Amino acid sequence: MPIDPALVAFDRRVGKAPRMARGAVERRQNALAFDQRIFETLAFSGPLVATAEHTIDVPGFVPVRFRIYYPGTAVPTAPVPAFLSFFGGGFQIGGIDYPTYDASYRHRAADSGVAIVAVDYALAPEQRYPTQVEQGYAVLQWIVRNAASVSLDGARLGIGGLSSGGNIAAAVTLLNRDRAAHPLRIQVLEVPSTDLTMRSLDLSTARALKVPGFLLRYFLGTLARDYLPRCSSAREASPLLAASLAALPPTRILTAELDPLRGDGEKFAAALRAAGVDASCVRYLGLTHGSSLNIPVSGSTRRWHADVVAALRSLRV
């Protein structure tokens, strides 16, 4: 199927995303300044929700960042259920500060009553793995034991994340199980990249694109190489490749037709179920990687969101 010709139309009036740069300052520069074009073009800004802002230590690590965004425009007064989100960016750029997260995450907690925890974890290659998952974990350690002072119900949570988010977010929900069980009632994956071995890479969707298939390999395996340690592996890092995928929260996984980490979604979906997890992965026709962001562009789009956020709603059950 070919791309939904909205996306085509929208990406025309964006125009050509910047080359990649050499240095990660330029990159995460060009990054932001293009976000911000995207999120004009949307002219769909957030509405406006209470939000709060938080900085913990993270012991062997560098301190991480969250923010947490509150379904109406006031920190309620009751708790509220809240789900842990992770940004994605190929390990290396983005944040909760551009723009299209900032909306998104206000849009989904206006939407489906949940607060979203933000996690604004360090970027690579300056901070590698497992730091990232560290950070995410420590976020969960504290939203558990301070719930009740920052208005969050501590025993109604979720956790996801987009692309390289939902690798972290994989790889926290994995932690989690192993160390504490906190109890994660949902973990939503939204294109998550969960093979850094690059094996599960769809390559046919490289046609689709008008990018050759070894580029796409190149560019995917170098992002993957830049976020591990040289004393790490791909598969260290890679949640489908885990030992046991047994005792975890029910998931739901939304991958994008034209997109290269589709099989990464699908194939994930298939070893949770086949370690005996409720999980499930839909694929939307005719979406690139990335392109749920952009809410009000499609049909798909807004389908896409409007799945999230049911997803959400779970925990308010």
The other form holds:
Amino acid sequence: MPIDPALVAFDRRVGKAPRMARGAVERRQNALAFDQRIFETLAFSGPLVATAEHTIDVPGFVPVRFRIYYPGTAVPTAPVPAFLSFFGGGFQIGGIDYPTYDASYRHRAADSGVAIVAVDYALAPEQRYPTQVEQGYAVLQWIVRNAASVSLDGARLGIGGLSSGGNIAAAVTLLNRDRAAHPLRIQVLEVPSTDLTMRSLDLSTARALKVPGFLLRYFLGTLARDYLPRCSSAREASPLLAASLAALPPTRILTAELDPLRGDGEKFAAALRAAGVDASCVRYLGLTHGSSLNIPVSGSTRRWHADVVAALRSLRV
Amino acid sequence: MPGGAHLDPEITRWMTRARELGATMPDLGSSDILAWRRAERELSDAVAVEFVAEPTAGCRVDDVVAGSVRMRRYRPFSVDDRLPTQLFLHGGGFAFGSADEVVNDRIIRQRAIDTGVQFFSLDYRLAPEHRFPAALDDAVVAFGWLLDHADELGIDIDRVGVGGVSAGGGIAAGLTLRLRDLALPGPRHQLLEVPAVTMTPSGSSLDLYARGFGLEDLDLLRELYLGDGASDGAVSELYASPVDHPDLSGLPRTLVMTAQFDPLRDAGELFASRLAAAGTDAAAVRGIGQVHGSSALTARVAGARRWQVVAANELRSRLAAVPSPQVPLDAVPLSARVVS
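Since the structure above is the form predicted on its own, I would like to see how the form predicted in complex with the partner chain looks, so please show that one next.
So here's everything in the complex, that chain up top.
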């Protein structure tokens, strides 16, 4: 399908994205300013919900901050299920204070009745793999151990992420399986990057995006290179290429038609099914990478939100 | 597998099971269409009992007869008198299937419970005894009858949709167009699942998944449905190929759900694109790893359960949600506005 006309109209209202800056710091400043503009165009701040912030140590790595978004305006008296969420941004930009992420967390918490634990993992290239994965795992450990004290139910936990955050979420899920095996009941991966060797990209989408395929691969490859430490191979940080995908939690994947990373998400779904995991994948036609974040823009972005919320709600039964 | 297809292992198991069972049923493919149909039904039910999850409780089921057509009604328990309602058309290649099949019964029953939508599952006439436009005519009669009897059937006439699977999706889309062209009241919403929206399927999916993906012999079905083309022409065959209808504007909000490994996939997605290009609020989603008939395999296939979640979300948010007023406020004369 052609790109969703509502997205085109919205992008026109937001205006041009800033040019890609050379340095990571400047790139982040630009991204945050652009996100602010998207947020103001959306005029969609998300419902007021109770939040709580924590920063914890991660042995051997830099500390990590996370924010709990509760479903209601007050911290609940009875524990609620929790869902660890990892934002996207090519491992280099993004954060839980970006207004569109903040708004989407609020919506998801309020609409699902599940607390969102938004993990503010460290960004590349200053911090590289496996820092982000260890930070995510540390937050999971902390939630399991301290659940009762923050009104969360440590027996009803889920995990998920978007784009690069989907990669980190899937890596944390694998790490957890091989370490403490805390019971994660669901994994939700949105336009995830699962193969940092860039061999799973679906470059047939390049034409629709009006970008040459080699350029897409090159650009995404630089993001992976900046994320990976000099000595480590891309394989290690690619959930799709893990030695085993058995015994992972039920997984729901969402891909966008006009996104080369749809190849990553759809191959991961097939690999999980082949390993006996209860996994499914739906491709949303007419959407682009990350367009789903702006919930009210179109019928399809709302459907996407409803799909994620249905997955979160499954934690409540 | 052709086309580099990664089929869900449980879908492969389902196709194997259907093949094994089918091998014991000599009437499949019989020249006696009634015998063939009985065998298809027996096969469908035997497989459904294993692969389609048993519905939970929470809905009342009865049959209603509307003149020449019969519908099975699924009314979810509700405190409301008037419920959002969908006229549902089952699949079966225009020549097979019925509202009573186990697969249709289980899926629609669960959907009613999950969404709070009331369903009328139509037992339309089948080809080749009743060729096009018999099924479409039945749908037109049924839809009008539901609106005419909305009070006694507990139907909210502002929230009536149509839906269908496979051949039923094609009939549903044809129905919506037909009603619009006859200037009759039409549905507010369409949910078309792996729909057969064209009599001349096109796109790469047609060749890629023509064999080994559970939907074959499309030419035969076309022949059964349309015959030798010598229909009396009273109803244009465009209504059997909604994708080719020259005017797709002014149609209700539509979601098309397609399966990755379905020969009908590209035509279904093309239909959604054309609807959107004509200004209709239409979108499509594709079930990755799914084949033409797999969306019902809720007992075994994660992708089928997910499919049902997406379908239920759609009905809840776009059919059952409280409708906006029929007439925009600024179209009402100022003096008629009630100021509270």
